[in-house]
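Shown here is one chain on its own, the form predicted alone, set out as structure tokens.
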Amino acid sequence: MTAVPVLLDVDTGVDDALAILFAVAHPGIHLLGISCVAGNAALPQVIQNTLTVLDAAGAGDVPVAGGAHRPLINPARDASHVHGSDGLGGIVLPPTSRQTHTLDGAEVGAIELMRRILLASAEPVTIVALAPQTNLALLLRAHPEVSEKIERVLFMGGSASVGNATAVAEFNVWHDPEAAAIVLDSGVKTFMYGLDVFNRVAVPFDKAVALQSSSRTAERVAGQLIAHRTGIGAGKEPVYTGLIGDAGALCALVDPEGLRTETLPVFVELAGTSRGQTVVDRRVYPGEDSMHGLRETTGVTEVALEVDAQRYVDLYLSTIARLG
């Protein structure tokens, strides 16, 4: 298998660390470096957990660094009561000796390492983003000429149907629509791995628990990551869901065989109550709004609709299997 170069832009939280084991285990990626982003906990947070879920996957020397600490308009919001006050739900893993990446002595930001990485890659890559799009489109609207070296951006965030942090919004969406609004009319390649797939991909209760008690480190954390993941419930009360999250979307990077797609019209609602939707369009025929211009033609992106959520389960306990 040939090894895709892949950059990861990460709020890591619950299942960003989820994602950072997968994305250090499967031989088809090649991670070229990470950028973290304010999201699921504040900025220098998401960066200390970064740097310590690396060491917890054994990795190598992976760059790291931090980018936006809020949202392009809107104060950052409190995800704590998703991923615990520390972003890792309170695990307690062994304090890291990483650094954040450094240039001559001087700390390297998260769009600086970008903008670097992409354009000293001899092929184009893969921007896989699992967090609000800040760092992404900042990227792209202060270098524009990095977008030739993007093979895509596969992105964790929208819906085609029902919103989590609304009625009608992804999270990473709402958290800073305007962010993934830019992304999405860039022009660059966009896919979307959003709730519609997103919360299918789940382990069982009983098999998250086993692998706390494996002899393999990486394999105990992701045990007591998973464990974690929780939903609200009618009552407002925990409920477990076993849900790989955002790693789910590198599975689809290295196994798009397990999803159906299809390439639509997708747009960001920046107003009003649906503030932060993203409105697919799934019609066959033009509507109203096209037939009297109401709404300006719109890019497409390739949207992941349905999954093959035992496949992906069975992907993600295999790879981080090869983890020590």
Given for the second form:
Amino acid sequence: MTAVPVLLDVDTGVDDALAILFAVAHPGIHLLGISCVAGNAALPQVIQNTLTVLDAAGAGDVPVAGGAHRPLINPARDASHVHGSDGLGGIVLPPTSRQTHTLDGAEVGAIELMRRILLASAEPVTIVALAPQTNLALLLRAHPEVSEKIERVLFMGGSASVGNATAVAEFNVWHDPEAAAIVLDSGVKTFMYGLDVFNRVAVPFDKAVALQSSSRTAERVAGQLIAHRTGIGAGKEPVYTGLIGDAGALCALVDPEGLRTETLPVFVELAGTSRGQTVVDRRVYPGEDSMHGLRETTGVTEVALEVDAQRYVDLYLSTIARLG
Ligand code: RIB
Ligand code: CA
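Now that the form predicted alone has been shown, please provide the structure of the form predicted in complex with alpha-D-ribofuranose.
Below is the entire complex, every chain and molecule, led by the chain shown above.
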């Protein structure tokens, strides 16, 4: 298997952590680096969580850098009601000596790290975006020359149906709608792993509990993360979902046969009560917009619409079993 060169962009986050474990474990992924952005938690917490999870995965030297502290326009928000105040569901991981990336003794920011990794790569790099796309938007605006070194942006975000942050908007896109619009309209090839599939890939509770008794650190950590109640019940009580969340986007990367996708026009609503919605145009003949003088959608995106959930659960569990 030829490993795909990958840059991860994360807001670690319970499910970003599950994704990092998978990225380190899977032989089809060559993890070149990780850029961090504010989202599920404030940026310093996201960075710290990312470093400690890399240790839990037994990762080698993976460069990590911090990027945007807040969205382009929106104020910074967080998702502590889902991911806990520390962004990792209160799961205590051993302290890490791992540091963010430096060059000649100076801290390197995420945009510069991404730029350097992309330009230095012998082949185009897949950016897997698991967070608000603020870093990606800034990268593309500041360094458009890197576009030719991006194979595609495979992003967890958006929805062709139900929302989560709002009735129609998914958290990553809702958190920074302008950034998502910039990426979708950038001309870079995009792949949308949205809530239509994200909400389907779940591990049974008893399996999550059993993982916590594993002799392997990564499996124990994964079991705790999966068992963290990331759902919000009708009475606002935490409920078990078992979702592998962001990690599903990496399953989509290494096993695209587990999905049904369509290439469709997608644009991000930036105004009104549906701000942050990804409007996925599934009409057979979308041309009517021009007849009504409405906005023409520029970017088309490969959109994941259905998933073989059990296939991805099995893939996830068998992959992290490879870690110590
Ligand atoms: O809507 C789910 C997404 O928002 C996931 O990436 C989760 O980690 C949060 O960032
Ligand atoms: Ca995330």
